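Next up: a single chain in structure tokens, the form predicted on its own.
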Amino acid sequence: MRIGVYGGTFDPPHMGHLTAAVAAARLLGLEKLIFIPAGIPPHKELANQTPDAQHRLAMVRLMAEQAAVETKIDVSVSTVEIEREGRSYTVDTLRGLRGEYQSDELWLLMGTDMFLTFQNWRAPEEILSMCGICAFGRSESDTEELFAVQRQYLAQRFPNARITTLTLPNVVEVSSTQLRAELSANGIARELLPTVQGYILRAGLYGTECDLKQLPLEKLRPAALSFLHAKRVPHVLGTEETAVKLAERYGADVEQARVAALLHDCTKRLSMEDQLALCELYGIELDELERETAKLLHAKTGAVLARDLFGVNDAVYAAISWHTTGKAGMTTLEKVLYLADYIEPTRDFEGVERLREAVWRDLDEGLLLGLTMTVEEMRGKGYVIHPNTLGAIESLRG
């Protein structure tokens, strides 16, 4: 197998990064791609913001959840340097993952400072024996005339040696510390995932400190994805899109619709047991059906902590609460998000086209459509249907 491995301290991960990552894993024909945040980096000191080392490892797990996305490879983030005590020499780690992967071929990514000054590294030459290297450059200025004579200088010093270099296309030029200091100032930063500003936002990092009950939507948006795995937020983007233009369509609150859509799955990646946690701590009553079904429990638990946490009004945690389910009597804006839901642009199922066509003719006969389609698929499978789903049904044919 053949395995890349990317650290740094990663301060923030940034989208630098992450397209280097990518276009390296490409190059090489990566089948593993692990992601090293440094503990105490050997070549320079940490900055007064640099946020602990649990958060920029859960900020590089959130980037590492995009790359495996956009590579389509096994994608991971390891501990190792972060529990280290000292500082975070490279051939200290590579020491063990050589002896964790015998026999797999190992290639290290660098971008172009570190490529240029590897020969002063802790025992480049041993490193060398264990890995083979891949540099790129992150900036227009790093041209392969100047990779060219560092990769001549290397092969004659370290004869053995396995380098590769690459410019990467459609070039991320980050600075780092532009990038901190563009967080400390507006608490927003083009240059980052929206996954990563998102949690950047809700712990306060880099100066941002905001009141998260306050935030504008250019703040709202990333920091609602930042509870999702990185393959859920299309759906959830292209939820809120569906959702807006039905609002418009139907006479909904147009602004209330697009909140609702960012937050209805907020609590989607938790596992059973912490969302059985939430329900307990925020008092949430369940029936039998809903103490045994995770999916069920999500709309419930994305509500009270929507409402906890961004202060949504009634009306928005009402429209989360039955976004699965449905119920008797909804209200316009909770049958617009429903069903943007269920039809946002990247579903793709048998009768996806028919629910379209007719959502867009009726609000109504789309919904009944909708909650007949659910019923009918559950029932295929031996689930059993919820009874709000069955009173919605119901309800509507009167």
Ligand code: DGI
Second form
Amino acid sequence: MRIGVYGGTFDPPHMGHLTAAVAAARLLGLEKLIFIPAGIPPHKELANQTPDAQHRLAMVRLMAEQAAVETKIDVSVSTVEIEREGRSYTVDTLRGLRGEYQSDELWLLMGTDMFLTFQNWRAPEEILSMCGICAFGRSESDTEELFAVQRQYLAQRFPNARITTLTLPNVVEVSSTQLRAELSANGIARELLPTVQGYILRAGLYGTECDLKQLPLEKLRPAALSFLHAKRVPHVLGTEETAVKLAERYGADVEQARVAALLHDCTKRLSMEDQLALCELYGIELDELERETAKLLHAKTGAVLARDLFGVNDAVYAAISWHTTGKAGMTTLEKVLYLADYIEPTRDFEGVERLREAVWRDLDEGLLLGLTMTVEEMRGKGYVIHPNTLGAIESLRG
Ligand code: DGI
Ligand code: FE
Ligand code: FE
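Show the other one: the form predicted in complex with ligand DGI, since we just had the form predicted on its own.
Next comes the full complex, this chain leading.
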């Protein structure tokens, strides 16, 4: 197996890291990629705003999930360097990896600066005996020239080295220093993956402390996305888009629809155990079916989390609460969220087109069809139908 190893301080991880890792994975034909956030890096002191290792680790995990979605290979995050005492050297990390992956081919991924100073690292010769190195930089000529010179120099000095340099036309050249400055000035930086941007805001990293209950949309959106696994992000953005259009069409409050859509699945990735702990914490009463079905629980826990962290109002709280089962006598906002979730553009199941047509023809006709389709599907799988779903159908028919 060909494995890429990408270490760095990731302070914070950004689109430059992500696009380079994804491009390197494709060009090298990697089957596995391991991100390794550094503990204390040997080559520089950490910038003074550097969040502690646990925050950097959490952000790298978000980036790794996105990299896995984009490359469709196994992407993991190693904590070896964070857990190591004292200064962290790549050679030590590689010795560990060599032991773990004895019959695999390792490739160390690195950016321009690292590559150009490689001969000054601890034990470069030993590193090159354990792995190939793959350096990437932008396509501008100065970099390419420097790359060529360095490649030749290293090839001469370490004749058995495997060295590949990639000039990636679409690699985003990002200065972490600049990015941190933007964050502390505006709370927002382009070149950040939205989930990472949201994580930074929620944790108040890099001087971004802000009132989560008063976030403008450009901050609320990433903050909401930061709860999600990368693969669910397109679904939630699709739900936002559809909820806004439905609210406009059927006269619900557009901003409430948007906020409800952005937050509706915010607890979806939590385990059953964590969901139940949230219910306990917030005193949410559950019926028997909810108690044993994580898929039903996430609507309830999502609503409390949205209220507690972001201060959503009662209408939005209710819309999130009922987005999975529906209930008798739903408000327009509640219907809008239920249906936006069901028909947003990434949804692709048999009957979705028919449902979309019904929803745009008449909201209640669409709702009745959606609820009925859910009941049929649940029955087909032998699941218990929640009484609120049946109640919703009855109230529409009656
Ligand atoms: O969270 P999403 O996947 O975007 O969508 P959702 O909140 O509508 O959740 C759909 C899941 O919930 C789906 O896997 C089926 C399940 N579900 C919906 N209604 C019922 C239900 N499960 C049971 N057991 N009973 C229901 O009435
Ligand atoms: Fe949901
Ligand atoms: Fe959803």
